[in-house]
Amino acid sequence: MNFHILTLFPQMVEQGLNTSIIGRAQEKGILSVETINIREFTMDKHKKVDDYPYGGGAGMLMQAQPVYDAYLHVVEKIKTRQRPRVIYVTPQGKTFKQEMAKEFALEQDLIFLCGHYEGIDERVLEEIVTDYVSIGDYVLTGGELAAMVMIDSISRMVPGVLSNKESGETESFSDNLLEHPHYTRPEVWRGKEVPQVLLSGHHKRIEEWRKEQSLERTRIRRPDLYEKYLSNK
């Protein structure tokens, strides 16, 4: 799978996505992460990519031309017959969820558009964006951090990225339930013991216990998910 990130701060993205699981997946050729510096596509000799908004108002807007040309650069490179999915990271978009990560993971190429300042000229958004996505109801200084969060989540759904196939399927939000608690050595830490059922070796009882813990944790911490789980039963 190939991620293409249109950004004004490529180093920020590269440093965050070239390590750990995603870094190893890139080394294996399972994933590729390409950053495209929007500033390199401006026609302004001073590399300016923003200007004042028509109608007045605070702040500056990213101009349409350098964003569009950066997008065309990617499209020409991937040579796809279909229109690629372009995710614009914005608090005005649909909230990113696990189901969305699974859907995006089916794509061969994903383009992320990271805005800055007061946003991007609406005309280029209308021209290229296919998905408006938010990671929550708050505002960041730019779209890079949000894009990295989504790329991390999407990558986990790509076959071969995780060493244990199950780990991408049984963790939090599977079936609208939060994940059960985990324990490792030592068996006793600061007077707290590992639940005996986990030491029993009885796999059926362990699975039953984990399901009970998952249900109770979801009921207490995320009642919205718990109600959704009950309604889908």
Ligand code: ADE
Given for the second form:
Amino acid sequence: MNFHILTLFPQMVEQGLNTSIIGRAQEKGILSVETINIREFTMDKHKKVDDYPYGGGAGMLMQAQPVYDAYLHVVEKIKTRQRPRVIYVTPQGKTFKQEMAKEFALEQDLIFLCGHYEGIDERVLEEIVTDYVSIGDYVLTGGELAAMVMIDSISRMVPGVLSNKESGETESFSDNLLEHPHYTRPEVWRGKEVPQVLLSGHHKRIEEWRKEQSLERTRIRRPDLYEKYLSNK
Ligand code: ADE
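Next up, the form predicted in complex with this ligand, please; the one we just looked at was the form predicted on its own.
Every component of the complex follows; first up is the chain already shown.
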């Protein structure tokens, strides 16, 4: 799977995604993360990429031309027959969910467009964007962090990225349930004991306990998900 990130701050994204599990997956050749600096595509002699909004108002907007040319550069490089999906990360998008991570993980190439300032000229968005996606109802200073969140989450759904194949499946949000609690050594810590059932070696009882915990935790912490779970059962 190949990620192509159109951004004004390539270093920010590179540093965040070149370590840990995503870094290892890149070394193994399962993933590639390429950043494209939009500024390199401006035709302005001062390397400017932004301008004032027509109609007035606060802040500056990213101009259409450098964004479009950066996009064309990627499209030319990947040479797929199909039009690649272009995700514009924006608080105006559909909220990113685990299900989306799984769906995006099936693509060969994904292009992320990160905005800055007050946004991007609408005309280039109309021309290239296929998906408008947000990471939640709050506003960030730019799209980079949001793109990194999505890339991290999509990557771990790509086969081979996680070492234990199982861990991608039995975890929070599969079935709309949160995961059960986990414990490791020591058996007693600050007077708190590990639940006895986990020490019993009785696999069926352990599974039942975990399921109960998962249901209870979801009901209390995320009643919205719990309702979904009940209605999908
Ligand atoms: N850019 C700024 N805020 C954002 C958000 N909440 N999600 C995605 N992109 C953003």
